[in-house]
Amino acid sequence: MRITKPQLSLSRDNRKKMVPYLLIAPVIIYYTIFWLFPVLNAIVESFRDVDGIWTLGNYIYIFKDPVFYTALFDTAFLVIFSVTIEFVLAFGLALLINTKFKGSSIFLFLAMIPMALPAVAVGAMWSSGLATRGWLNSFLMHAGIIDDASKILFLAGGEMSRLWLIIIIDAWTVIPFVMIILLAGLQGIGADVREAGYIFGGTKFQVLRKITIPMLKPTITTAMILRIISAIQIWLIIVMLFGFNRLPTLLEQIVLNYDELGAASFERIGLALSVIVAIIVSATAILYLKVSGSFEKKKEQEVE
């Protein structure tokens, strides 16, 4: 049978259409094997007991535990206040660096140093610094601000003071990360756009509010979602500063109660709590997208 030119052309077109799917196939296979299957298995096992019987007991145990609600409140408090404060400060720093003042490159380099430190290093550094005889009290004594009798007990406060202390430490660590994302978005906005706003009589604040921020909205959405997710996952620094269960958070509860429950029960309750945390993270991200109007914007683009 002889193949005609139109059939040959059609065959080539089909091969070209298959190229993108072939290129992403290894990634899809990788995530299916190493992400999708473990996630589905975790969800299934969270509904089973140690004997493999289907049950809601793991979730009932979690929702009956009063520490869970304390951890939920602490995590929500950290997310709301840390994300808000860090965004405002990071946005201000990004605007400042974007002006390209003299020495802005050095300032940017110094500001990025905390971002390079792992959570373990941050926890160890502040744990030694905030101790009664730590380097922070030593610095204040050498500076003549305090004496040996009036050392500050940074880690001895109540729950709210601990939460605010964690917010301050977390801000020092995370603000550079948010700042870099926002700065990249600002540098993608042409100077001619802002200059047009000034030409039409806009003040700096009006140009920022009506031109810069709307154009920066996709970048802001990305930065906020990533920050919200990482804020929910905070626990290691808290444990290194205060120890287990002195300031409970959701992820910290996953690694607790091993001795009390036994390995098998602990594993399934940990899986159940992991599922709950995943649902909370997903719901929070979707809620933010809804509030920020990202869904409506996408619908408008689809209609156009």
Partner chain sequence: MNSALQRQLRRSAKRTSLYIVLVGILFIIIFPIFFLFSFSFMSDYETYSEWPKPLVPSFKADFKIDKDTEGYHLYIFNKSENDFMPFGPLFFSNSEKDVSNLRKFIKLQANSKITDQKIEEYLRIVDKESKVEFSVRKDLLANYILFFQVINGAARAVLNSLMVAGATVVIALTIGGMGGYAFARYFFKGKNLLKLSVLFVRMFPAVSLAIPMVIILARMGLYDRPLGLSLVYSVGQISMSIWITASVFMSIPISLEEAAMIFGTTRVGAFWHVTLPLALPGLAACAMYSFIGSWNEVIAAVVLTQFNPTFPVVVYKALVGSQGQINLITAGSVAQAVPAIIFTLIIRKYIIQMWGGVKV
Given for the second form:
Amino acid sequence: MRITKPQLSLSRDNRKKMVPYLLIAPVIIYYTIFWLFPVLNAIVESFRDVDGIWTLGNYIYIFKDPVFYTALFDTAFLVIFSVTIEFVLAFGLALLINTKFKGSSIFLFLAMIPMALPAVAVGAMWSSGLATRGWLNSFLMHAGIIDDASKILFLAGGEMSRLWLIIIIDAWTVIPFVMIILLAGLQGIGADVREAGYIFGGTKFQVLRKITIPMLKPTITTAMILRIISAIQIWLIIVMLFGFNRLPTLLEQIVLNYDELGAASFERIGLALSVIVAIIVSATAILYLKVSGSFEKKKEQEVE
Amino acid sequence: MATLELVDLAKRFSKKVWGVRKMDLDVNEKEFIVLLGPSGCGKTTTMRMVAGLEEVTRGTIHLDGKDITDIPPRDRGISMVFQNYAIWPHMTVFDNIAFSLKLKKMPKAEIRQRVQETADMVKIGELLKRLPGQLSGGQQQRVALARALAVKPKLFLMDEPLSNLDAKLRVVMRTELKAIHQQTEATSIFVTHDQSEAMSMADRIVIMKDGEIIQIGTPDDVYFRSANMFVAGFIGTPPTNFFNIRCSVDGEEISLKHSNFKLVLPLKDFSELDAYNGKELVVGVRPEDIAVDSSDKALFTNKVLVVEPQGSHQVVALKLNDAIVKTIVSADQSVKPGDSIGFNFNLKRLHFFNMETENRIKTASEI
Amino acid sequence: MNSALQRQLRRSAKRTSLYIVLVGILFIIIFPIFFLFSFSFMSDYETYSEWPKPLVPSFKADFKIDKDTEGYHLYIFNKSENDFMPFGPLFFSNSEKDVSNLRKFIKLQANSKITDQKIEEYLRIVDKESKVEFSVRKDLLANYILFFQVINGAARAVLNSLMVAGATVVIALTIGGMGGYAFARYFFKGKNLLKLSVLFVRMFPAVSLAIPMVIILARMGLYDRPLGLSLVYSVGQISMSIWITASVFMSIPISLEEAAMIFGTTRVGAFWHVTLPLALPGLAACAMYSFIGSWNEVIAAVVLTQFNPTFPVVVYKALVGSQGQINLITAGSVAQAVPAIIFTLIIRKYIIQMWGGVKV
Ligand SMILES: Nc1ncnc2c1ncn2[C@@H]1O[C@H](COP(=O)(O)OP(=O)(O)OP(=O)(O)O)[C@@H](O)[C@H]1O
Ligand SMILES: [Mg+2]
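Can you give me the structure for the form predicted together with its partner chain, which would complement the form predicted alone we have just seen?
To see the whole picture, the full complex is given below, headed by that same chain.
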């Protein structure tokens, strides 16, 4: 009796411990087949040429190509400015909606619409708007702000103006998504800790800086990481507005090599470029986590 | 140490919902005021208006004679203990307590000293380096208390600070709070819906109902001289028993007729009842004022319905007509359900209420 | 009294400025969307011959016909010129052929439907009175109908998109939901890794997986088939579903399940009878969320489809390849956007809850 009882409970225990692994087994199998396998395949193929011979040629081609460096610069510029601007505005918006004014739920829905719009609809919307004879110039003329002679050539500007145009459009599209994540985090905090901040001498700004933001840190990290990852991979709106090769970004170059240039050798260059992008994305994400101190937080929690 | 004056204070949340309808209250220096009332009566709303967390709809708040109705919470010189503590989980205990001192740009050494002092006062001097997540409920409660005390406020607000603690710790903290109050002498307002807490801690109790003050008075006032049937029925466990009676004056005597008994009282002690000659009124009798009387002088005899032993005493419930009457009987008396027992009232402790207005009818016999 | 008045003033000033800010924000959000919708209802003439372009589509078109020695002349009212402008053929006769060509032209360029008889009637009036002005109601949905007529395979593509999105929802919700439940209720090795999977799968560009995926799908016989595409979409949607469903399950106290187990059900029974019904709204919201995700996706679909494109691909190709007029393309975009917007409206109550639970 004394011997069998622990044994029985042990096997019971083991069976119980199996449950979560059984539950996540499909995820793991799925990712192995449909993610890990193609990723490994892509990495391997990026080191081979069309005839299957091992080579660094694809990478050398990229690093010799001046467009790559333009793409690198443009992408970095877009990421830094769009993520920063989006975060600040989304946070402001989230704080505003969190005050729960009358009609805030309707406002929330309307603010969410850009998030629901398909990428192509966003493209159609802005390309019809920013064309020289688009709705934006029409609107400005109806409003009497400009006349026919002073039409604004939105899409014909230099590199910088094109970059800023993309940043603004991306902000318009993505802010709702960032806002939703931040708002969910804010609602998890509860009003009383902030009220305590006011009672114990804090101004609005001090409470925001010393209480709200530190408590929101995990959420902020989540939002930022997700945003950084997808901001590095921006291309579609650029191609829809300007076409290929007018404002090169890393992903735009990948798609260009894959889909537009056609020949099999370009595909491999695209693959090599993808590997480079993946490395850049992971490095940036890890760098962000390091700088924001999320790793230290983790350790602290483990100590508890 | 400060005085607080609430004049015609009201808070309306929406067309239909009033948080507070009308509050007039003067709090004296060093006084410990307890707000007591059923759930939703506006206690929290009152506190939040005094704290400055809720804009007032009408009325004014004066602290030490200064109008603070429209100034932000941080400039009011108050501090507060929240019901669920609201201590900041990302700061250590030290940082929690030091928060307001740092914002006031107090020198570092002084902050350290003040924090240690207050932490010792509430017995968490050893926990200063911990994060709130690593503390028990009672310890968190003390952190909230220390944080509020460190400010040395003029006015100390506590919204049900003990309600999340277990029964035993609650009684301990009650005593400690009282001791701290005697030491700091800060004017305090304390919200609770636990009446034994209110009775044991308060200098004066403010009883509220539906956003209005029903009675302000010392614990004795509200217990022995309840202003109306609501207070009499709200204060005391078990609450006051009410009997509908018909009053008739008979020469020097006044007789009160109930379907089960008839009380005869000398008119000279109860002359205020003269006006109710021939009318109905309500007599309230507290459970401890109904005593077992096995002699033939018993006012009425009735069957016992339920007996609830409480250790020091037992609560005996009877069914008188359709109403349940509860009495308190000493523990050594043997009472069993079904027993037929005689009872008598303590005639010095009768409470009379007008049947329509439900207000107290004052009598000369009041203690 | 004075202070009460001040308070009221201050409060209403505060409220007014809040609402001014809100209206400003809403304006920025709605402004471009408004034009997307507005353009989709405009005729070719409105979009291309009026300048500045009208801000709102008109509900009718105004015409004038007059006559000289050459024959009849047709004019259309141009709002930006505030006058009738020549429209269509230089001149035409009242022959049956000319009239029916005119009808087609009016329908195509002005989105207005008029019958041959009606035109002939007007011509007779011109004969008598030398000119006639008339207006014809505009067919507001003309662009939408035309989009599906002129863009090859657009209708088919909608069906493909529906199938892809449907299959993705099923795959993502079953696999991701199981993972999310495990995440919310159990401790296990690699829990953190699972949480971060949503990041990992995004680190390698989705487009870049397409080429190897083409080979894998071809081997499975699923290349250029809706199910094949949904297998690719599911990679991203599963990890999203894990996050969202974990959030949803976390918001349901485990004590409810325990209570059910005490009252005699098994763990599985407790899940079926207690947790699942409570989680259903959240799960439905999650399903719609991944539906929107795959309904809108275009990047992988461009690479992974050939003869069976999805709807976004069709619109994308029409836009990038300049296959259609801008009013047609906006119509296609709106047709694609409306279901996504409606779903968002439905799930808006849950969207906060969906994002509340899990953090990196
Ligand atoms: N923010 C609010 N919006 C609308 N109504 C509110 C709000 N806060 C409180 N109320 C309403 O005001 C009334 C008073 O609430 P209050 O919180 O002051 O009660 P309370 O006495 O503290 O109750 P409890 O003992 O349950 O804490 C209640 O009817 C409540 O529903
Ligand atoms: Mg309360």
